[in-house]
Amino acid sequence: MALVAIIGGSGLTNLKNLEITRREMIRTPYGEPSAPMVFGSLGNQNVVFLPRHGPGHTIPPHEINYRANLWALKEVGVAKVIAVASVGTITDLPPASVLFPDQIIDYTYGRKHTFFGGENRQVRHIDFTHPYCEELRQRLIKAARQANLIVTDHGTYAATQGPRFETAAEIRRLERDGADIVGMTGMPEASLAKELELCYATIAVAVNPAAGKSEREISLKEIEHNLHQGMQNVRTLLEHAIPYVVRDVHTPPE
């Protein structure tokens, strides 16, 4: 049976409303994933949960084994991946609101970013014109609106290296490039999912104005407050979305 996976980011290292049935560490040709896969039931539907930064949020963005994470999800039968990410806002978005990006720009470097090439696999070029699975994106947007959340239904995600925040000049550059939000984990996660032919979409949670977008310096206390509220919104969204998404894993969109 094909499963739906949830990749949790900052603020979502566990799902409090997930009824856990088992945990399993999956071995991959690329090493170990960030944590054991957590199998369970959410909204009376079977899902797999994986905390991107590890169970205790100890793995920084640039050291995440993205290849092992995505490979392991594919290995256990996952067909659709819902990725949760906290982001800074470049355009004016309400705190703790959710945005569903439809484009991404990659500013990361030095990360293992493909399954293809090297000694063991032939080079393959994938079409990355549309980096996110539009079917899944639309289902998540619909569920968010049904849950009465503040929703932005499109935008461009700028993926930066981290773990530091950006300078104000860097944010101005990202804005000129057309980015609406900035985060540190969007790539190569999205492209690796595409290489494995997984249906992948991101729920981005606005936790702070990006550098230079507020008169104040970035406040970790403000981020924690918005992160807490934002992840509450994500949990509500997932409860609405999962039954709808799981039900249609094998069903073509209407």
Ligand code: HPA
Second form
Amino acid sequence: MALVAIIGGSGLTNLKNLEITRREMIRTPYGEPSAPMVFGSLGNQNVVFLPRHGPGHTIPPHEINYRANLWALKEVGVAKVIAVASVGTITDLPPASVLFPDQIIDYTYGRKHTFFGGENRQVRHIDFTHPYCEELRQRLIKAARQANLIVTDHGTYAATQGPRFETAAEIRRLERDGADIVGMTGMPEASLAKELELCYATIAVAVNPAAGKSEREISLKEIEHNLHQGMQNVRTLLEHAIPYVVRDVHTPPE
Ligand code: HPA
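Let's see the other form, the form predicted together with the ligand, since the form predicted on its own is already up.
Once more the chain from above appears, this time first in line as the rest of the complex follows.
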């Protein structure tokens, strides 16, 4: 049966309203995913949850085994992936508001970023013009509006290497490049999902003005505060969205 998965990021290592039925560690040809898959039901709908940074938030963005995570999701029958990520804002956006990116610029390096490499494999190139699954994006936007959240319905996500935050000059460059938000985990997660033909969309939660975008330096305290509020918003949004997303998996729109 086709399933919907939620990949939780910082501030969302568990889903409080998920009724857990079982946990399973999936082994993959690429090693182990960040954590055991958590199977359960959210508002009576079956979903799978995977915390991207591990159950205790111990895996930094550049050390996440993105390939194992996506492969494992595919392996257990996932068709749609809702990725949750906290981001710094380059464009002026309210704290704890949600943005649904429609484009990505990848500034990461040295990450294992494809399933199509290595020995004895065919070279393959995927189309990545539209990195996110539009149908899922629209569902999430609709649900966020129904939940009365402050919504930005498009934007460009800059994926940086981390784990440090950027310099003010780096953010100015990202802005010139056309980026609206910046995070450290959006890639290669999105392109690996596309390689596996998973329908993938991101809920980005604004947790701080990016470097140089406010008078102050980036404050972890401020981030934690906005993360807390932002992830509350995401939980509400997921409750609204999941029944529709699950229904779409079973009866895809024409
Ligand atoms: N930069 C990169 N990643 C982030 C930020 C940021 O300012 N905030 C949250 N994740």
